[in-house]
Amino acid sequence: MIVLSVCNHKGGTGKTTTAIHVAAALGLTGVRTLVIDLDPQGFLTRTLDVEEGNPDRTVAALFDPSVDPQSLAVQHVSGFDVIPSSNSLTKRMRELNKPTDVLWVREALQRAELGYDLVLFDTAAAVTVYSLNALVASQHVLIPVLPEYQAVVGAEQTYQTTELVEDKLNPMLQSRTFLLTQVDGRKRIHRTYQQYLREKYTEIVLDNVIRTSTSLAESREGGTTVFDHDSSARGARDYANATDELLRHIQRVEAADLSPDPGPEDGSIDPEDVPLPDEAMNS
């Protein structure tokens, strides 16, 4: 099973959008796919009109380990599936303040036996227990970025952040990936900063990008994607090649066995090497 987070610190990157559209892509090409909103504002359930219901059996019972995994609300939407996100979360991030909070997800998933071919974390635009539990659990990282000043930043950071998990946590996540979305051709900013991720990070910066697009605005009306309105818009061509051209990526990592030396054998991890969400930003 392929675990993927998607994540950038800087809100306003499309990473949302991103979530659900490459989940939904995932979707029509026959991959069983399951999002799991670890956002506490839970900006993807509402946008896919979900409903949050019982906490427990919503995302914040991935914290409790009286709650068995197979027992969540797993709701059906465009293609695939999503556990929701809960107001639960806000509440409970005070609590989970000790540096093995971060394995909470990681653990659950080992418990279940969920049946999908890929995970996918959808996460806040910010470093918190959260988005570093979905980061320790997961091979993969997606990061969405505008290529624009802050949004650029932003991702930086975010592929930082990731090197320190997989150093300090996590041996396991095997990649990170960035994808351009937002993309305005005709701005020269937008060219330039294009041309600075492509030089810097080579061939982890996708080919194909996100252009600006109506149809993607359009598609949140009534929790629906651009692939239910027009399978032909922009958006959904375009989302659509940038997910064929991630699982290929994703697949000749797998294929290529990078993945580092996985530590002890126990899996056993010395509390301070943990990075709280803190350092992680500061790193």
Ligand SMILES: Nc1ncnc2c1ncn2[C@@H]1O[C@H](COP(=O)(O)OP(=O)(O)O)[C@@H](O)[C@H]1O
Contents of the next structure:
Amino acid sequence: MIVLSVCNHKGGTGKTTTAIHVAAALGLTGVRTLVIDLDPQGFLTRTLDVEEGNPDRTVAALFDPSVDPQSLAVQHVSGFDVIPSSNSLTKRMRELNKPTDVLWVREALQRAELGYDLVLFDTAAAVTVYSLNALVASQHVLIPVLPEYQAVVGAEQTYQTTELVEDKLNPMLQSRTFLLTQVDGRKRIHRTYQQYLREKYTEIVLDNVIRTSTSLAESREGGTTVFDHDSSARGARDYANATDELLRHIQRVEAADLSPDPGPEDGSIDPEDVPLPDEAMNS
Ligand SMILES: Nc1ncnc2c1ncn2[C@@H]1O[C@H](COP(=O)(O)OP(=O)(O)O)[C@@H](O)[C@H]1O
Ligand SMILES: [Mg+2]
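Show the other one: the form predicted in complex with this ligand, since we just had the form predicted on its own.
Starting with the chain above, the whole complex follows.
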């Protein structure tokens, strides 16, 4: 099962829009996808009109060892499933202050037998115990980045956080990818920051970009995705192409990682064996 976090420490860079539309695009290609809303503010949950319901059956239950992850209120939306966020996450955050509290979600995913090909986390704009839980449970990170100053700074900080998580907490975190979002080709600043990211991070910046599109902003009103409204709209085509490229990238990374040495049986690998990002990028 592929586990992917959508993450950027800056808000408004298109994380939630990306989580929804990547999941919808995956669903259309037959990839069984579960989206877990780990943002306590629950924008994804609300955007998709998913009922929060009893907190014991929301994402909050992943932080409670007495709850069986199988009993979670998984809800089906446009071609994929969602585990909703919960208001109770904000209150619960104060109690989640032990170093081991970053392991809850990974352990819940290991315990549960979820019949999905891919699990995708939407995260909040800050480094919290929840976004760390997502990164600790993931093998891949997608960093949506608006090509403007603050979002690029946030994206680079996020990249560094993922390296730290790989070093200290999760050697299975194999890849990060940048996705440029809300791109306006007429803006010089957008071209400048795009070029900056492509030169610095080379092939881990997806070739496909998400352009600004009213279809993406509009489709959020109705509780469904742009694919339901107009699959030929610019936003739908951009997310379909980017998702296709992302999936091929993930498959390449997984194939490269599995062939020579699958690592110890228990799934934990020696951090020394994990290629550094530079090596991974040049290989
Ligand atoms: N490609 C796009 N074109 C136009 N508006 C977009 C696009 N992507 C996102 N938006 C809008 O930008 C705002 C922030 O996006 P969102 O996905 O909520 O970001 P984040 O989750 O990173 O805070 C939302 O109002 C959303 O509708
Ligand atoms: Mg969001």
